[in-house]
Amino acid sequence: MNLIDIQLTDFRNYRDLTLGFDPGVNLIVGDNAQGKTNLLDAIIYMGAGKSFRTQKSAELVRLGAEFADVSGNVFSQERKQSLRWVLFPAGRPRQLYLNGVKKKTAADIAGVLHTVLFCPEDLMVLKNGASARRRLCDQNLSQLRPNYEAALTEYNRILEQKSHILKDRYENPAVLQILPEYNTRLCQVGALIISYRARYFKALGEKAKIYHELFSGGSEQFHLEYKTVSTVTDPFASTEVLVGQLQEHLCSHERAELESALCLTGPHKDDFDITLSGMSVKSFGSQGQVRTGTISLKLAQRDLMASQTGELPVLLLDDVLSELDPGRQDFVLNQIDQGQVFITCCEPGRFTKLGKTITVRHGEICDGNVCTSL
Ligand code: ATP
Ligand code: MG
């Protein structure tokens, strides 16, 4: 799939544009604060009806406007489509049209236009606690597998509801007679969520090994190790033998967990971790390595939403060429020849050979050096 042209009414720092992509490489180059971040917004708002930077819609209308529209085709699906959103400032329900069509929820345009976006934020993935990164995997792994999201959201109703009967027991003792159930229950669903993560993780290492290795050009060895619970010896045995593995821990941990009233174990506590050349990243880790590791992460999450829906998200890559060495920039900008990637830097003087550069300023588009709404 692939985003055709754009065109945005009022939307954050852009008054009037109408702006042409390539299908290939997007290089979008400018000064800060000019409306390259706003630009891969806006497609992710076209894509998703959500912005990746603020849940308020009415922040993405420029200020004192009416209204902002974000408009644009997309050939998906096999054919040309064209999106519309119209959005208020204040109050106002927002508009979707899907090839002119009055739609009502994002739902209903899923498919059309799917993004995968590595923003600044993201670096710190690799680097913190293990909750941010169980969030990146859980978005990929739940677009991938409904029926995993409806695991987790089951598990997590579970794991809130024995909390409470923990934190409720100083008040209350006799609750404790229900917390077996909950325990079972939650070794069963819990079972189910390692095994989907367990196969997950081997595909999405496998991926990201393969582009790690061809952007640090073949220096650095990837490899990413799935953690769950330690009495799990292996996370792809059946969902039953899982199920003795997790009772098993939970029994070693009831008192601890009375005593703390906190769930302390289960595959809420999950994490996986990358080393390369045998070197944790998370302990060890370059800002360079870092960064080459989170982008490989990003490419293989896109190729496993391909291999789910035949069509490569558009990638977005944001503020992605700071810190990397001239070989893994030349990787960027060159060597990621699959479907459309949109990718914004403030270093002049940057050039794709895979695309074209389009420049910002205050929110026009500079052709050489005259700035005009097109
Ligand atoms: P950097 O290189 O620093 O990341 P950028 O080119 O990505 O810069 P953007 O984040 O796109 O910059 O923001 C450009 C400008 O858009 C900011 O100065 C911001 O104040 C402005 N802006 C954001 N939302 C609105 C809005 N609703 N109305 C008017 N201006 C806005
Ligand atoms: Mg930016």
Contents of the next structure:
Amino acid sequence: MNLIDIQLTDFRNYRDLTLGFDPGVNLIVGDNAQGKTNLLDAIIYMGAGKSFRTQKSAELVRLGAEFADVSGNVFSQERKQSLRWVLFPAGRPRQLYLNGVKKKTAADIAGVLHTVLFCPEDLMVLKNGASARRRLCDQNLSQLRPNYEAALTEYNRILEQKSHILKDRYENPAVLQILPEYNTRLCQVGALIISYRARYFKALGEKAKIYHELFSGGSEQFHLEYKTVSTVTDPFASTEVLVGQLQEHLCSHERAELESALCLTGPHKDDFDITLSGMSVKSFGSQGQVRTGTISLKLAQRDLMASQTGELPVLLLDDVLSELDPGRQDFVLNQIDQGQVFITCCEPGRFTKLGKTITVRHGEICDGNVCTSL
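Since the one above is the form predicted together with adenosine-5'-triphosphate, can you give the form predicted on its own too?
Partners and other molecules have been left off, which leaves just the chain.
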């Protein structure tokens, strides 16, 4: 799988850009705030219909523009395919085209362009809050399993509605009559989410363990543990069993939820932890261990996606190499000898031997001292 080219019109700080890519390594260089990360964001959006920097598509449209156009050609599934998104500032739904044919949702383009992003914020994901770790899971699992993304969207919708009921019940106690229906549906959809996550984390942990052993020379024993609702004794159990266990936990928190007007239990509280030789990285890991563990997870994500789809996803390294010491830089670079890779950095000449170099300045591509929208 590789991105052949991309065309941007009024996307973020790009007014008009057409750019071809190398099927191997593409090094994107330039000072800060010039558009390097925006280019990666466009690549991710083209394949998934989501930005990794904002949840609002309208914010991707260049200020003052009537619309933004993100399109390109991809070689995947053993053929050349085209993708196109048209985004609007506000009030109008976005438009999606696959091979010139209009589609309804991002699920209609599943598998055309898979990406795995690694950015500086990810380096501390094992130390950050649980929401960052859930997001790491959700972004990649949604690409692998469109049904998971549909279940997650449905769960969040029901959860939001339940939150309104809990908050509104002081002024309108009658709304509590419909609360049991929302709880039942939350448990049903939540069971599906737990089932998907348990299997994903098991596979992810097994692959990340291999990378960590290579990284550490086998000096530490890597283990990933998925943590969900305490009444769930086996996340691999049938969904019927999981529904009952979620309902049990919900009942035990019913009074606390009513008093706090908060949704206190469910897979929206899920987390995972990495242990090295039995010690939690989140609680006791050094900075080096945290970074090594995170790199292992990211490389495992790429491998897992490749094993599931039969194609290596496009790997995006957003200024992450500059955050690593030389030893970890070398380890990452030694793992990207296959597939298409995009690397952004601020230091021209540092990695220029890797592949094609693309210089970005003020949303334009530069050749020497001359910049053009090409």
